[in-house]
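Presented as structure tokens, the chain that follows is alone, the form predicted on its own.
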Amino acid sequence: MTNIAILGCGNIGGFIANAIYRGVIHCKLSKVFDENRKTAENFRKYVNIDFQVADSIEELMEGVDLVVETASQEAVREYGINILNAGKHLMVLSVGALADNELFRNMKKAARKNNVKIYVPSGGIIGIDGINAAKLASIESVEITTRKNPINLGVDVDRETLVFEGPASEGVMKFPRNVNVAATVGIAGIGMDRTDLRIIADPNIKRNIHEIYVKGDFGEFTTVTKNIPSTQNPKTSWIAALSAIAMLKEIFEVVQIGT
């Protein structure tokens, strides 16, 4: 059974953990480790399992064969490459950190050199696949409306508002906690350069809303993802857990269904 472990002890590493208790995800979860040790420590109260608490990050990627960031951009920032030069494998959620280009090719210098591999989860989107598929051919463009209250975007408005309009790759970087669905798709396509993004503020609403649009020589298509929030961090919607959750539990079946 493969051993892995979580870094960062917030709510979607709850969530994974639960899924490895309940035995959804195939593997063993060996360890955690969080910058604060006592939000750690407290991270045994979320499933009844027998993993032990990192001291360092190099002690976290002893015996373990995958390393999942749950933590923030900072720390794939900071411990990205060296998890990937350990030979171990990664995957990151705080996605946002990769619209650092230099970042994002070091990394994957890293992990073509330790045959290591880099997994993006979907997070609070659908449509991935498409874009995946379209992109074998050629897209034109790409255009993501994120919607979300105010409080979520961290703004103080009465009214809907547009808060930010222009490439991904500058809307990563203002709204660096919100945006990580803007990464994915802006890697996942034609680059966060490209990809047009805006974001809104609306009091009115309380789902976190994202409208994809692509266009290309495949023809053109529409997703919109209505997402609850998640009740721990109204900041992160519930299905990006459980996105991260689906791809694990992918990683480890021995069956594997669509792109």
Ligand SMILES: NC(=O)c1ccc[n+]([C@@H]2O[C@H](COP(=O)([O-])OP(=O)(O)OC[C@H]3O[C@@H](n4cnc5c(N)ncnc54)[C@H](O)[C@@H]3O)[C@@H](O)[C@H]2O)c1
Second form
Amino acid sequence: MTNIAILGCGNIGGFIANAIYRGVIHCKLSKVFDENRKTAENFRKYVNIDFQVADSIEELMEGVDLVVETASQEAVREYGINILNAGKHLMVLSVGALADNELFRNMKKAARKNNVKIYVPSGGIIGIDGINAAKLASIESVEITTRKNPINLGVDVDRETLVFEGPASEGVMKFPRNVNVAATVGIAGIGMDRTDLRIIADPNIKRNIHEIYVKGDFGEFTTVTKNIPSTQNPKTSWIAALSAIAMLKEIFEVVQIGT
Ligand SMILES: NC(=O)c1ccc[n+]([C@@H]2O[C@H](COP(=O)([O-])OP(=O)(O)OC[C@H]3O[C@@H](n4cnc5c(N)ncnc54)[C@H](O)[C@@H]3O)[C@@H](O)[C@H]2O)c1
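Alright, leaving the form predicted on its own aside, put up the form predicted together with the named molecule.
Once more the chain from above appears, this time first in line as the rest of the complex follows.
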């Protein structure tokens, strides 16, 4: 059975560990690591699995095949290349980090050199399958509109307000904790610089809403995703955790359905 490690024992990490515990994902959770050791220890309260709490990233990687990053963009920057160079597959949830072209290029280089993969789940958005297919012909434009409650965006406004409009590469820098979706759409499609992003703060909504519009040789499509925030971390949509679980499930299943 494949041994996996979780880097970052918060909300998404907890969902994934719980899915392994319930047998939804056919792999073994061997190790966990969090910059806050107490957080990692507390993980045991929710997940009754005999995993080891690692004291360092080196210890986390020892004897595992795949590291699932559910921590932060800093963690991807700090550990991403080392994990790949150690010959471990890496799943990245903090996709905003991959907006750094140089980091992403070097990570891909390390993955190729060590014959391992970088997995990026769809996260909080529906439609990445369509972008992957459309890209095989030609995509002319990609637009994404993210609409969240101001509290989740960390801005103080009392009415519907456009807080960012421009290339996704800039938006990701301004709202790093909130635009993983824009980063995923950008790297899947025509790049962060050519992906047009609008971020709207709306005090009248409780859900995190993402709308993408893609136009290309194939025609056009629009997807609208109205996400329920996680109770543990309202900045994170529940479906982001579910999408990581779905991807892990697919990695370890014998049948794959859909593109
Ligand atoms: N891809 C997507 O669509 C998507 C959607 C939602 C969230 N996310 C991202 O996924 C990540 C996890 O989200 P969450 O809701 O579980 O967050 P969370 O804050 O609940 O948990 C993160 C955990 O990681 C730990 N951590 C942070 N930096 C670390 C580091 N450098 N080294 C070790 N541990 C570290 C924290 O102590 C915390 O326990 C975040 O970066 C978030 O922005 C991605």
